[in-house]
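The form predicted alone is given below as one chain in structure tokens.
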Amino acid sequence: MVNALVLADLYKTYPGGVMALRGLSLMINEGEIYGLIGPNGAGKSTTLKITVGLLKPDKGGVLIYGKSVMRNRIEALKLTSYVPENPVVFKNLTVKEFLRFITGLRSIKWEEIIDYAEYLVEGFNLSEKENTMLYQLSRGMLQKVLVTAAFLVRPKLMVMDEPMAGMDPEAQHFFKKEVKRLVSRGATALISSHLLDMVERFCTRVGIINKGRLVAEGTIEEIKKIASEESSLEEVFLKIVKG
């Protein structure tokens, strides 16, 4: 079993004295896709941006495919995709430019993925918009121009905050297809969300994380099963962060 990312024993504190992280580690497996789950403030998002080198924990380490975020950020950050929680963007660029852009980063010539690109694009209906500022988009639309540069750039690990924010039914429906057709192909995904009844359906493990801690972690019955078998995932969740 090859583990597609590996967190140990994370550390963070903000300037003021907020204790963001106290000492979180989890592993993921290659193909699995991993829902994290916790109240505001638990630590989900500031777990997500050390995966991916945006912050720096003050003491532990992140492994992408046994490569160092630390040491080998490159190497590492090559594997990875991320969209954020809050959509970052080049407002004055078009979507088509902004996806070109996004691949072009990594040396993907889009002569190789014209196809599945358009895909993408036909799939989350953003046809009609291919040649529209990305600042007069609605979140919903923006959130997903960068879902679909996520999945453009060929990731063995996505990494998404709260990925269908602001998405309507249809463009969710496509999003879970899609994530399950590249993991299924050898990818990995770690999801943040605070949309509980999707990751129960759709998560093949879930991380509990609370005040900067993993206090649970397994498959949805595993958990359930620490919970005294609650009829819900919202149900445990409440359950187990309320102590």
The other form holds:
Amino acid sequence: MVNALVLADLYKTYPGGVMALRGLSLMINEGEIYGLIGPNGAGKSTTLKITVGLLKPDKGGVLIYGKSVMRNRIEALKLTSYVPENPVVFKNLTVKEFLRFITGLRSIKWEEIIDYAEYLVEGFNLSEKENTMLYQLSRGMLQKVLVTAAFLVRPKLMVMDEPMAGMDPEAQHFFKKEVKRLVSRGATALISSHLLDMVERFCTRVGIINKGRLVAEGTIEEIKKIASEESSLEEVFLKIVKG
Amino acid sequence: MTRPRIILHVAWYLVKNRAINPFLKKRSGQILLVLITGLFLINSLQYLIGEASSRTVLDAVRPYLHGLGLDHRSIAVLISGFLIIYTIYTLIKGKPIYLREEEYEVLLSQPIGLDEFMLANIISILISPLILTPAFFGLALFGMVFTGDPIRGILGMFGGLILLSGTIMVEILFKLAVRKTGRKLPLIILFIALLAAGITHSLIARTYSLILGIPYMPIAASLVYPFSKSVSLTGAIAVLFLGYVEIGGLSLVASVLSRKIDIEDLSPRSTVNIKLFEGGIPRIKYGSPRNILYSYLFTSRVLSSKHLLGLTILLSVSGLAGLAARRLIGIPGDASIAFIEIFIPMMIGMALYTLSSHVLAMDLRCYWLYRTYVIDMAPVAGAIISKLAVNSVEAASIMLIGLSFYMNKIHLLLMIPYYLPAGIAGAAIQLITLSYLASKRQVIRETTAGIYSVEGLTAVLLEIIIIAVFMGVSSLAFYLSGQPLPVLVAGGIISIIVSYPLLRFVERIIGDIMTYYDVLI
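Complement to the form predicted alone: the form predicted together with its partner chain:
Following is the full complex, with the preceding chain placed first.
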């Protein structure tokens, strides 16, 4: 089994003294949809930002398909796509310009992916917005644009922070369908979310993070066994997090 | 290994996002573009067919400038001196290089090297102003009206672009230098020594010392020389060339330094807001809603140690500058005084306007919250107006302390209270207009972006009012400063007494408008 992502013993303290991660380790295998859940301030976004090289850990390392993000940043990130927690975009670009910008960074020719781009744009109901400036779009629409860009770059590892926030049900359905399709073709997904119902039904494995540490990990069934619960992930989550 | 294709790709889209699309794809940008270009062309035509007045603004202003001992060279030296101060400020602050959120979150998570991003960023900084050239036609227009020569106007516009790019490059370069060497003290000492030597030499020799021009003279001269008729057009073009050469040199050094850049050297702008509160959350005195709002919006800002320290420094610098100017060029004659009394309040008024617009933009970001939770908006209005009025008095104090020392008119300091009622009136106009516009927005949208472009453009139009108010009070102050002492003191006391009922009156009216407009009406 190929390790798509290895996070080894990550520590991170912010300048203000807040200790966000305290020795977090996890391993995700190729073909998994890994859900990272945890209360606010648990360290989820910090973990994801370290994964894609936006933050430097004080200690520990990140390997994406065996490539170190710290030492071999470009090669590691070539395999990765990222959807940030907040839909920040280049607001004075149009949807189409933004997608061409992001794909161009990977030397992907637009002609090669135009069909897939059209499929995604249609799937997310963005067809009429292709030439709209991004500052004119709502939060949900921006989220769709960022997710479209993340799919378009043909990633082997998708790192997504609350990817469905603000999306309408139709777009959520399309998103899940597309993630499953990409994963069935060898991609891997690391998704942080507060939507526990979605994680329970959608993710193949789940990690629960609290106070900067991974406190439980496994398939939904395994997690439930850890908590000795037969109920929903939500109740198991609350039991684990609150001790 | 850096990849030129990726660097150019990133640079192109950065320029597109920062400069091209805002002007070519936004209606407001298009209107501005057409307006300024049109004005420039009409004026150029007037010049070419010889209908423009033969006496230019430059001709009118030149005697006053000479009276102050200023010519093109000394003005360039002064600008270079300000760039030295800016360098020292950048070094002392030593902050990381702040990026827009999207550049940090979206771009840096892509497979590009940080050095590649920095190089693309540098290229876009150098190119963006060129793309924005149409917007800078405003500067060309100013230059043409000033000198009566469209060619000099255009050269002056490029000079403005060079100064803008140069200032940004100086900031990036020294931030990189501090981050990479980890030793900012030697650089700070070097620039402070240079500044001190320049000032000392200026005071001893009673001239604007060229020492101040050592680091940045080509950049500074680029803005000034095209506007001077003492410099030939060829000479002005040569100066612009040298300005570009200096920027190229700075960019080259910055590029070399950026090769070893670390992700921790870059930071999203949102962290600036967090750092603002690093000194502690404003202490709020709990009590009535009025007390809490005043405590948060007024007291915690105006009486914060950071604000008071900054004010003390500015007052001291102004006083010292006044004394230095008196030593350097002597007490000005009547003609120069008339010029100073118009020019300095205009400059201070513009700075005050920038500050008050920023304050309003920050405060009205929470407009939705006040409208949702605060029953009576009068304290909100009152606290904001009080803060802006105090800022106005502070700006006047900074200006008057310098001028009183320079012109040897200590009576001018007694005019400070006169700015209080005027500041309240000016702030009330600003607040009522912007809150009226903001109240039309859907409350939910206010949570995400605060002030929108319509409010922004309106704020620009309001600039004229604020500057006019400040200049008007300043004219009155200069006029009255010759009156007997008891009259000045009585005027000051009346100003303070009048201010309180005026504040309560406008806060009630604006508060009601802010509370009920578009809810009941």
